[in-house]
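As a starting point, one isolated chain is supplied in structure tokens, in the form predicted alone.
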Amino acid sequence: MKQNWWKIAGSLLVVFSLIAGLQIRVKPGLLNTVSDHASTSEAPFKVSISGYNTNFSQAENQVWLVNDTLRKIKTCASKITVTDDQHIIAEFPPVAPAADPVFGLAVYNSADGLLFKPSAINTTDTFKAVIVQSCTPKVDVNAGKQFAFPFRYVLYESIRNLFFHVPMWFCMIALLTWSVFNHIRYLRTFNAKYDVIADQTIRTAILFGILGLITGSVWARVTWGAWWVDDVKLNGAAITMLAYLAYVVLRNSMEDKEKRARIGAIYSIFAYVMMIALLGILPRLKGTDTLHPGNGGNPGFNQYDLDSTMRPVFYSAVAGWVIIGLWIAQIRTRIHNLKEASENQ
């Protein structure tokens, strides 16, 4: 039991991340806002509002428009009709834009708290501040607080994939780091056990790399509208996988064990350096165009989505899958050694 504590810990972390990642709800948010008038200053107009995980029918709602950068000028709805928990219709008096011809829209109630959708309403009005209605909504900053994942446009429920896609890549990189360390040990000592550890670890890392590609492709389909896009990091990930698959083919093509081990070790070191360049350096170069968070000028998850609710689940998933990956590599190594011992008898 003492020797297996890390395996038990890894399994518990993975189970926790799976259950929490799928069961914790996403916070309320505003999905769609549609105005029945192109102009907002000529006559009263109605805005149909669609919510997500909202509770519009369970509390009194306030709705207002915002049209300046500091969100100081507000136009409150004169009438609010609740259709159900996810749909309300707000009627506004005539209002002209104080700045750009775009209004943000806010909805507040005690159950959901303050919900805001930027660029919610476009107006055809070209003049500014001819008719500006001002009001002061009453908002309790503590209302609607709940333990839930953040609501993010485009991502929505797919934000949960953060607990699956990213840990797969973290696990792959950790395994490849362990493998290159053991290949260096082999080149220094020519002890065959290090070559076996490194080889079986690489084969395990390929599995997690493929899982990373699959989960990433599904995520791309949901958020970017295509299973695969011409993205420097996606292409780098594909090249990395091809390079390590070529490693397996190269080793299997040689019968001499020592030659296979030496060439495989040298190849894996070069492949590891290439992976670092393709996944860690190239996407971060100035002027590189990539859709991935944290690269190409895009905000990283730690700045945008990874709030205090997601961090415990995310870090548990990363640690858990890395441990599971090392465990699988260890099992593969033992199976290989048993086969070798059986063949030598």
The other form holds:
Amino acid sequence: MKQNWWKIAGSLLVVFSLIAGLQIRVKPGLLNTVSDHASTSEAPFKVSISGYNTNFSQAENQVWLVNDTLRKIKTCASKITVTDDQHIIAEFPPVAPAADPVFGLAVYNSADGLLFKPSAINTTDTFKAVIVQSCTPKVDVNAGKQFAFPFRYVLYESIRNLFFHVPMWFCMIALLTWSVFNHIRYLRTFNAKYDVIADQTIRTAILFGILGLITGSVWARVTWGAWWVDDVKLNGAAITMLAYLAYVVLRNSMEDKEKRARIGAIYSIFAYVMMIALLGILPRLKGTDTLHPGNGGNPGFNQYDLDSTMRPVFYSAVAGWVIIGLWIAQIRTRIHNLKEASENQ
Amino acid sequence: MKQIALFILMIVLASPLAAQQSVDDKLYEALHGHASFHAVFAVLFIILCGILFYLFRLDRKVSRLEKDLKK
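Switch from the form predicted alone to the form predicted together with its partner chain and print that structure.
Now the complete complex, all chains and molecules, led by this one.
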């Protein structure tokens, strides 16, 4: 029991990330905003708003439109009808766009806090003499704070996949780091023990890489609309997987144990460097266009990418999966050693 | 071999359930919030299947080893 504590810790971390990742709610947000008039400046118009996880009927609502980039000129709704917690109809006085023909829409109540949809209503009007209908809604910045995952357009509920898809890659990279470390140890000492550890760890890492590719593909279908998109990180991940599959083929193709171990170790070091370049450096270069967050010259995780409510769940998921990966690698190593021992008898 | 056959059968039996969900988006939304929850379920399903499949393969390796040792 004493030497198994880390396996228990890893399992608990994964279980925690599963429960927390599925149980914690997503913050309220605005799903759809539909106007009954194509033009906004000719006559008063009604906008039907549907919210997600909202509590419209529990507090007094304020609804307003913004059009300028600074969001300073606000046009408040003249009448608000609440249908239920998720639906609200707001009536607006005629208003012409000050800049682009797109209005952003904000809803505020003390239960949900400030909700904002950037391009909520398109108007057929072009810029003309501005009809200014300015108002100043009363907003408490601290209202509606709750422990929940952020509401993001495009992602919605699938934001939870951060705890399941991303740790697969972290686990793969951790396992490959462990294996390259052992391969270097092997090349320094020529002790076959290290070669076995490194080899079995790579084979486990491939499992997590394949899981990362498939889960990523499913997530991309839902959010980006295609199973595979032309993205530096996706292609880099695919090439990495191919390089490591080639490692397995290369290694299995050689009979001589010592030769196999040496060539395998050197190949593994090159493959590792290439993996770091493909997954860690290339997507971050300036001018590269990628759909993954935190790329194109930005640091991996900033405040915007990883909300403080997601951080504890995400980090425990990563730690848990890395431990489980090492555990599987250890079992593989033990099986391999037993096999060797039985063959030598 | 028997175990793998059983496992494949399990997946085949489960897949119509997954297909059903995408048809009834509205009902599903009412029960589970947003339809994008599909992606979360699908991802969890794949991870679970992948790990289980891997375990079966490891299990087979150990069984073969046990057989060899008995001989």
